[in-house]
Each structure stands twice: as structure tokens, then as C-alpha cells.
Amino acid sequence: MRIVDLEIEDIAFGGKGVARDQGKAVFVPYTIEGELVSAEIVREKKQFAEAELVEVKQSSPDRVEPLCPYFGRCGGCAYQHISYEHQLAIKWRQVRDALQRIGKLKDVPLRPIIPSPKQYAYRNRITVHAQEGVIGFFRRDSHQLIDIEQCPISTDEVNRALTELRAQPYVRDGDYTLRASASSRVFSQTNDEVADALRGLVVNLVPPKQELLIDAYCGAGFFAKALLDKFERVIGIDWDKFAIAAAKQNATDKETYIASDVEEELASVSRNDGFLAVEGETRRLGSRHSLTLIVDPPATGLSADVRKTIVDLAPATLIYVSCNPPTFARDLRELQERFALESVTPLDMFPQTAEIEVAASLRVVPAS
């Protein structure tokens, strides 16, 4: 493997920078744009090649000191090295560039980014690996464990809980999920302050007095719970029973919770016209043009099938949320062909990862 001379031009989404080689590009962790470095070429692609960082030589004013003693070998943290405020440009920097680039908008109504009121200690929970012993993460780009005894990023109570895991007698091999709150076992955002922000972002995307909310991929009803003195009507729609359990233990009458497949039940309301079957009683939901949407897909976004029935469904408001902006702008791109969109918010749920969260507003134009 060869060393070479860098400068570093950008950072890629998933935080490696970028560099050039002979014409080629190289990608290089924990580094920032600006900075000259040498790296060690352990990769070699026909397009690009991947490298890791041997030294910095001339270093960014935005390089600051990692909390944490596993930075660069744990796989979790990516940004570290990085100040926090500039941490929040590059990742808004990355959504504007994936919806031009993927979602081949010219015009980002793009805002300001909603940064984490806390940089550290701000996870809920974590999952975390026990092997022959080692109980951590796995190492970057790989399947070896390091022995982890704190995680500087989560919860002194997550913490506790790793403290009290490893000193047990005895740990059996396998996945632990370690909690803030033993209190629910449903899927919840990591961090609270910021999911706090995301719901309220979304309360104040959707106008009052409006007759029907299908929230779908709804959980135990985040987003719907908060705003049902906006709707006359409220349906959740996720795959999780459990979930859905939870959503209807506190459930008032104007809301209505459905443990099935999101594609299924919005195809079904697209197919029959506006009627849903809601626990065997066929029900009426009125208007598309009433209607305001709720997407909250994970990671690998909506699937075709569920973009055609959104495009067909065609609902006056459509809130999209999304963890991976990637696949966010590629659903955006077919989705423009009925819908103008309006805002996107991106908020900083991971600090010192390379995850971003974002929520666009769009509004159906009508057809032609």
C-alpha cells in the first residue's frame, strides 16, 4: 500500500472527507475539507480508492480534541474531531447537495438546520454487542468488538446501565439494548430534546381545522398524538402491534390505530376511493383533498410501490420525515411530478455522528 499527499476538498455523506488522486477520489476519516494530510491507501477501486489518515499536516481552525478515548476506533462517532457548529454546516451542506444532486431540485427551500441542545450525552439508548467476554461496539468497517466501559455521546442513566451489564459475573453472547427508561419497548427517537423539536416542526407544518390525518409508519402515534386538535379524524398505520398497542391504550374517539403494512392499507384507500376497512367495518374517510399524510419510512425510505400510491392518493398536505437524506431526495424526485415542495427542515438528531433527520412539507398541485 502506498502513502500519499492529500488536500481534503469535502465531506461525503457518511463523513469520510474527499480528496483527489491522479484524478481519482480518495476517502479519508476524520479529516475536514481544508486540511492537507497524508494518507495510507488501503483500498483501491476502478472510480475511487479509500484511505486512512496517517497525518495532518495542515489542519482545519474547525479540528478540536475528541471526549471520547474510542473516537476512531469505534464505529459509532464520526465527527468528533470536528467543532459542533461546523458539524451543523457540513450537514446541511450535505442535504442541500443530495436534493440537488439525487433529487434534481435547482430551488432548495432548505432551512436553517435545528441543532441538538446537547453535543454529548444526549442518547437514550444504545445497543450494545457482548462477545467471549467483550461487551462494546464494533470497530469501524468491521465485525471486531472493543471493550467499551463508557459512551460519552449517551445518558449517564444508559451508562449505569452499561456500568451494571458489565459487572455482571457472567454475560451471555449476544445484543443488549440498554435504556434511559425500562419503560417502553417501542421505537423511540434517541434523543428527546431534538425529538421534541421534530414534533413540534411537524405540529406547526399542518394548518388547524383540518378533517383527516393518516399518519403512516405512526409507532405508538408521535406525531398523530400531538396533533389531534388539528384534525377531526386521526388514523395511524404501522406494521409494529406492539406499537400500535401502545398507541391504543390512551387513544380518544377520533382516533383510530392499525397494526398492518403502510403499502397495503394506503394502496387500499387509493384502490376503493377513499373507504379504508378499519377492524372489519368499512369506513369512509372523505376527501383526498381533506386529507393531510404522515411519512415517517426507515432508512431505506418508501418503497416504489408506496410513492405511485402517494402520487395517486394525491393528499392536499404531505409531511415527509426521514433519517437517511439520501433516499429522502430519490422519493422526492417522483414525488414532484404531483407535489410542489414547500420547506425542508434538517435537525441535528446524532451530534458527533454522521446521521442527519430531516422534514419536508409538500402540497399537492393539481392535475393538469
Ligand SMILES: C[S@@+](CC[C@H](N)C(=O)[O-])C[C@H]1O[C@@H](n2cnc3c(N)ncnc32)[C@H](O)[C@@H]1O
Given for the second form:
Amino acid sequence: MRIVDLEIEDIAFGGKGVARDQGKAVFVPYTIEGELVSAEIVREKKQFAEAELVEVKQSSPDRVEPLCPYFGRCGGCAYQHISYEHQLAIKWRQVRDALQRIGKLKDVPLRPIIPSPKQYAYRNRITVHAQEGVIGFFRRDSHQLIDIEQCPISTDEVNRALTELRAQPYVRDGDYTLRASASSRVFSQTNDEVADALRGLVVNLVPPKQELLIDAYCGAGFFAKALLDKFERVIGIDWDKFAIAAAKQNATDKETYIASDVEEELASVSRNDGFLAVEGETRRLGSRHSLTLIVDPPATGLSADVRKTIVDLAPATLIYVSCNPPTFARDLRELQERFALESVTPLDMFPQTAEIEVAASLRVVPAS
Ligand SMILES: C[S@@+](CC[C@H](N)C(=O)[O-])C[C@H]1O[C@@H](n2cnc3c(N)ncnc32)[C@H](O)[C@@H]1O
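Alongside the form predicted alone that was just displayed, please also present the structure of the form predicted together with the ligand.
Following is the full complex, with the preceding chain placed first.
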């Protein structure tokens, strides 16, 4: 295919540089805005093209040497060639752009991004794949496995677990999740220090002396348990029964955890005006005017039904934690009908990768 000279104009969500060739957008991984590069077009579509970097002809002052020997092939990291300060600037800008373009927000109350204290050696778990004796991660944009000996963004404990797995005489084909602490099989945040910052931020977003918290998509109660002092009652909902069992293990009288679908449970609270069936008992939850709702959905964001239910339910305070700014911005667009956005804080939970975490605080406004 053709080789073209390009000037990189921006970094798209997902981490690829964006340039224009005869008016058409061309995506080039491992570049930085402002750079002049030559690139080989490898896929040409009607609206855009994909290219591979051939040579950086004029490099950005933010270009740095990647630490990992697999960088450029492995699908995990996208930004090891960019200084950490500039990675943060790119992520902040991408959140702002998503909120303006997809969320249709004019004034974005966007706070500074919270950096990760560790820029490498922060991941407390990884999932590697094993296939015909090869153990590692998939190559970027493919299902071809790369054999990986060490992963520099993972903690020493995770890398030790990887070394042990690789040392086994026979490893059956499949996926292996390697964790820093052998503890739980349920969802846990990936970067301990930034997870602490996220939890502290969420705690600070909630005023003291509140009545009722519903922590939807609660996992093992990561937010709910940190907020016990501020609420008379806390209800967590997650459909992972192992996570709910873990949440119940050290639960106080204030806490109730339900292994169920958030969509169904929230719809039932909304339909029954504040009543919720918990383990066969129907319980009054209190007024929606005193309700705080936290949502921390998977990357797909909230379903259309959940969005509608939240608008109908109109909790006084809504905290939205997201690991995917585009779906978050899509959901905000609809939630703005009933809520005013007070703050959005990006967090760098995943340095060197293109992933971005955000936490937003919304307050209900009177129905129009
Ligand atoms: C991003 S994790 C958040 C977990 C938790 N807030 C934490 O910080 O540890 C998303 C969680 O949503 C749960 N989940 C996804 N879809 C769900 C649904 N429709 N109903 C209930 N739980 C769901 C998953 O089991 C997972 O625990």
C-alpha cells in the first residue's frame, strides 16, 4: 500500500494519532500531535484510513523512550512513547472533547486530572492468554498471541506470578488472571493508589448526614463501605454473586447487598415509589428526595432503560464513575434533562494505556 507524509493533528480516543490525507482522516498509532511522520496506509475505508508508522521525521518534544520491549506490538499500552505529563494532558483534553462533542455540554465543569503516583509497576492484576505453549497478550488489533515474559506496567507480585505460570511444565490453553494478592475472584480496581484517590474523591463528593445510598454496580462494596459514616442506610446492587458474598462478609446492620440486575432493581424502586424487595421482604427505602445514587457501570455505560429509570427516579445526588468517557458522555446527554452536572474529575488509573477513568457529581434539578 501507499506511503504518505503526514502531520499529526490530534490523538483520538483509543490512542491513535489523527492526520489528514487529501481531506480524509488517517489514524496512525504511536505518534504525537505536532509530529511530521511518514506512514504506510494499511486499510482504506470510505471515511477514514488506518496507517502504520514508518518514520518520525520531526518528533515532538514530548516523545520519550518506551520502557517495554513489547511496546509497539502488544495491544496493552498505547502511550509509552509519550512523556507522562503529556499523557495526562491528552487524557484531560479527550474527556473535555467527549463531553462537548458527544455530551453536547457547553460549559464543562472539568477538574484537573488526578495522576497516578506510579507510572509503571501499578497493575495489581492482568489476564494472560495461553495457546499452544505461548503465554502472553494479544498483538495490537489482532488475535495473534505475543509471548510475554514480563509486563512493566504490572507490579512485581504480578510479574512473579507470570514467571511462575511460565515455569510450569504444561500450561493448558485458556485465560489466566494473575493477581498481586491471591485474595478475591471478584472485580477490583486495577491501580491501588489511584483507586484510593477515586474512593476519597467519591466520599468528598457526598455531603455528610445523608439518609440512603444506593451503590449500583457495587462489586464488593468498594464505594458503599467507604461511605458508611455518611448514611443511615446503604444498599449495594451487583449481579456478580461472588462480589455480593464478599460485600456481605463484613457487613454492618446498615448495609444490604443484593445479587441482582441493576436495571430490574432500580426500575422496581422507581415503580414502587421507594419500596424494594430485598430477600423476599419488601422494605421502604425512604424518599427519593434524600436518595444518593452511585453508578459505576462497565465500559458499555448505562442501558437506555437504566438512563430512563434514573431520570424518573430523580435521586437528589447522582455520582457517576466511568471507565469509558464516550459512553459516559452519551449517558450525560440524557441525564442532563433532570440533573445539573457539578463536576467531572478524570483520573489516570491506567498510565501508558489509552484508558481513562472519570468521576462526576450531578445534582437533581426541579422537573420542567
Ligand atoms: C466497573 S465494575 C465496578 C465495581 C465496583 N463499583 C468497584 O469499584 O469495585 C462494574 C460492576 O458492574 C457489575 N454489573 C455489570 N452489569 C450489571 C448489571 N446489569 N446489573 C448488576 N451488576 C452489573 C459487574 O459485575 C461489576 O462488578
